[in-house]
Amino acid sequence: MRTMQRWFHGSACALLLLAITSVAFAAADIPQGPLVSTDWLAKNLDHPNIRIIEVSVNPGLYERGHIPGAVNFSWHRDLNDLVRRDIVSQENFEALLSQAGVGPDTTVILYGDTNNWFAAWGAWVFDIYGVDDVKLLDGGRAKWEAENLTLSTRAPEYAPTDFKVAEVNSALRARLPDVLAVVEGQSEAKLIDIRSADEFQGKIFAPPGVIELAVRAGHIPGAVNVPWVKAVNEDGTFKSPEELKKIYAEAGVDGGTPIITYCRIGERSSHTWFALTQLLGYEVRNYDGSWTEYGNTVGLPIENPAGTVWAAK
């Protein structure tokens, strides 16, 4: 009899464990969605299954700190060719995730400064990839640092794996053909600007204290002008998918025909790719040669209505 209460004592103990184990499993899980938040991420860093990843432009930032356990994906020579003007080559994004320790179990959050916009980018290129559980970081590392979560400065290392791309998916980007043909009337997909309202006009050529890129100022004849900036609160959070459609309806955006963002260089403007994509679930193409391409392409119609000139004194 003895023998029995102890067995039952037992089952029950090792029945409670398992029932405790399996809430906290059930708290840890990773939240469906496109976006994760920063609450979330800060009580599970230590998430099995995740591997968090910052894009960001400006050098030294990772080093002076970042997200513990985040391995740091430059921009500048991560994600773009160093020879070519183009996306990082599929050769070379296999090695670069295979080298993080990327698997095809692994939920990929990605982060970054400057508003989210080159991590936005990351999330564009990992989508081109066919990388399917991707998520940013709402509100990326200002969000983060504003919250005075932990940061680190130990670059993490991780087991390596042997990352392979299944299926490349081009719709996901613009060319310059496929802008010349909506602005021609060969196409009825829609432009959207996310460029400051300035910018747009025709007023600057580019945001105060960037490094001027193109030799006309004004904008894709045909576009419509919505700043990424009304995408998001006030922490860089974005709105929700109800604030999100009536913005760009108002616009005359509704996602009922296909969509085409552009900016300067095509970060800014994957910033409101991922929001109509991921958020909406709008057809959006990114243009990433946006302004800096077009506006600086011989023989090709601008819109200017500030009537600025390159170089005049």
Given for the second form:
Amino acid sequence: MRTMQRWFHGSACALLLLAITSVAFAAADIPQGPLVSTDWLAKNLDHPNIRIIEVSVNPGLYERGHIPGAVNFSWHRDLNDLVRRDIVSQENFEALLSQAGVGPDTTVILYGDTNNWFAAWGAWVFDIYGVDDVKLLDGGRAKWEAENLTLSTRAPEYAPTDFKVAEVNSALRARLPDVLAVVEGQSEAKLIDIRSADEFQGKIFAPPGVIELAVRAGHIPGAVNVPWVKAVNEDGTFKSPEELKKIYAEAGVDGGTPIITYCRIGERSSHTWFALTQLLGYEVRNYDGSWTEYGNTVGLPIENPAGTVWAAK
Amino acid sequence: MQTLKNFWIPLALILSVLGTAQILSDRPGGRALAFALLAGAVLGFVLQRSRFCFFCHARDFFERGDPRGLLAIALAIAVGTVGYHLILGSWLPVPMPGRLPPDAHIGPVSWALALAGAAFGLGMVISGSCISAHWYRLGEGSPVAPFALLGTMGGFVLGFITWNPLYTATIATAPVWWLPHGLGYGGSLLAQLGMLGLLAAGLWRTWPRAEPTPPPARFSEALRGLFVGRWPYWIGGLAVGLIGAFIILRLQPLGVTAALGGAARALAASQGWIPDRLEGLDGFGGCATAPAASWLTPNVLLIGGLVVGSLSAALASRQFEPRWPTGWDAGRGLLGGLLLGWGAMTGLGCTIGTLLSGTMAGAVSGWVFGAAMFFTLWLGLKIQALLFPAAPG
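Okay, that one was the form predicted alone. Can I see the form predicted together with the partner chain too?
Below is the entire complex, every chain and molecule, led by the chain shown above.
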């Protein structure tokens, strides 16, 4: 009987120890760096210090199955201002993160559809509003689904926090005058146009299937063209920093001078912004006005190698 | 020979649906397609076996006073309402003004919507069915259904042509009323079930007197009974309500016109028959006709599954009766189809998309479309009885 009791005692202690160490271990286990793998996330869904947030652009995706525990942020309604063309206001951003239960110790993990474009856009907005610890799920929603990992339809509810933005980092955002300064030779920044070669050359005004929102085709003078897709592997994960360095160096971008990324509306370019800032440590601003602002502005110089004339019969 | 037609062919059809679903689900992004095909096949089987047809159900009541079909429709909406409210309540926990659950069929309420419902009701009288029933009748070998569906495509093209003026005249500024915005989910559920209960109470008064049939004594008898005559009306209603709720959870709100409308739009756009830009159309919830990246969409597979499911049910029940169409079949199919198509395009869906999926979600647009449709259905049947006293069904 005594032996039995001692055995129980011993096992209970061992279990308790195991539980304590595993909790302590798990809490310290969040990988360093700007990316988390699907493999790590699948094993750490109930990690107490993470908040998974889906930013997808297609309606109904999150609702019909998301990574268990993930919160839904709408790119159109939550991360953009609903009236003027701008990112979400500081006040609304604070309310959004408070409602999602993001606190000072929370590591935010973003993921989404369409190659993480909108999730990367989210990461850029989070960075502007000074959220320290933001990571992307490498490969995004597509990789999670391709690996047949668990999905849930239940919307979680977290205890709200009182999230406050400490400092707004406007240096991550390029505005029209910043871009114009490069064009006029008053700034040494490098412009990277991450759209497709056909858009860059001015053969088309918008990607196939997308409404034409600019009345001129082409690109900003002096910009180099490195389509966003060059930064990823076939499964949607980012290429290694060494490979990335080589790809951008071939286009003359080595991080020696500041960089400005742009695309059509600024969401695909945040994907490249993420690769260059977070993976390579370069100094990069994302120009969210992008071609739909620059290409539509009256009187600015543009380059249009294809020579297309808008709406001309 | 009979065994081949009534057993082996339907079995082969069902196995081929299962096989195709398996192949689809192994392709990247193919799970939704496989689910759509299977759900469509089950829906087609159920629609055929229970003869769930809005037109026939309404005619049974208006002409013979038999309310069982309309009660089955009310039951479908009631069951679907509970399912939809459960699901939408989880998707959008707080129904805040300005926000709608993703892709639900909640549309603008305007006189254009009422006109759409009215045209749709007339189209049902002339062609003898609504769009969903024409799909399942295709599986029964109906000589009218192919013409009606062709006419529907033409009606969609007419709808695209009249869309822009209607949009600027009324649709653009029309309110998009969703009951949970004003009443909350609980209030919306109560209001809808209360309304359906009142309708049912009114309909029930003319329940036909019938001798009760004894239940089957043996399982084999019960099994055979599945393929004799038709299933009781209420089983069709219950099944359609449940399938509607399952499909919105896994796929998209149930609708049977998106693929047809999308094909009509692509064809008409390539011929330059319709405006390049259809104002605001693709921003509305409803049976979307926006061009898809691939022709292999969930809605195409849902419809394909529906026709094959109905065909196998019809064969197994000896109700597959194809015959050569007459000029009368073709004429009424095409003309009725034109009205069905115009109504479904302008109303952003048909009896399934706007009426069922819309009302189940708590959309006022579903009720308005339904009311207008049943009114002209009643009127059309009256006129038909005057013009053709012995009109065939």
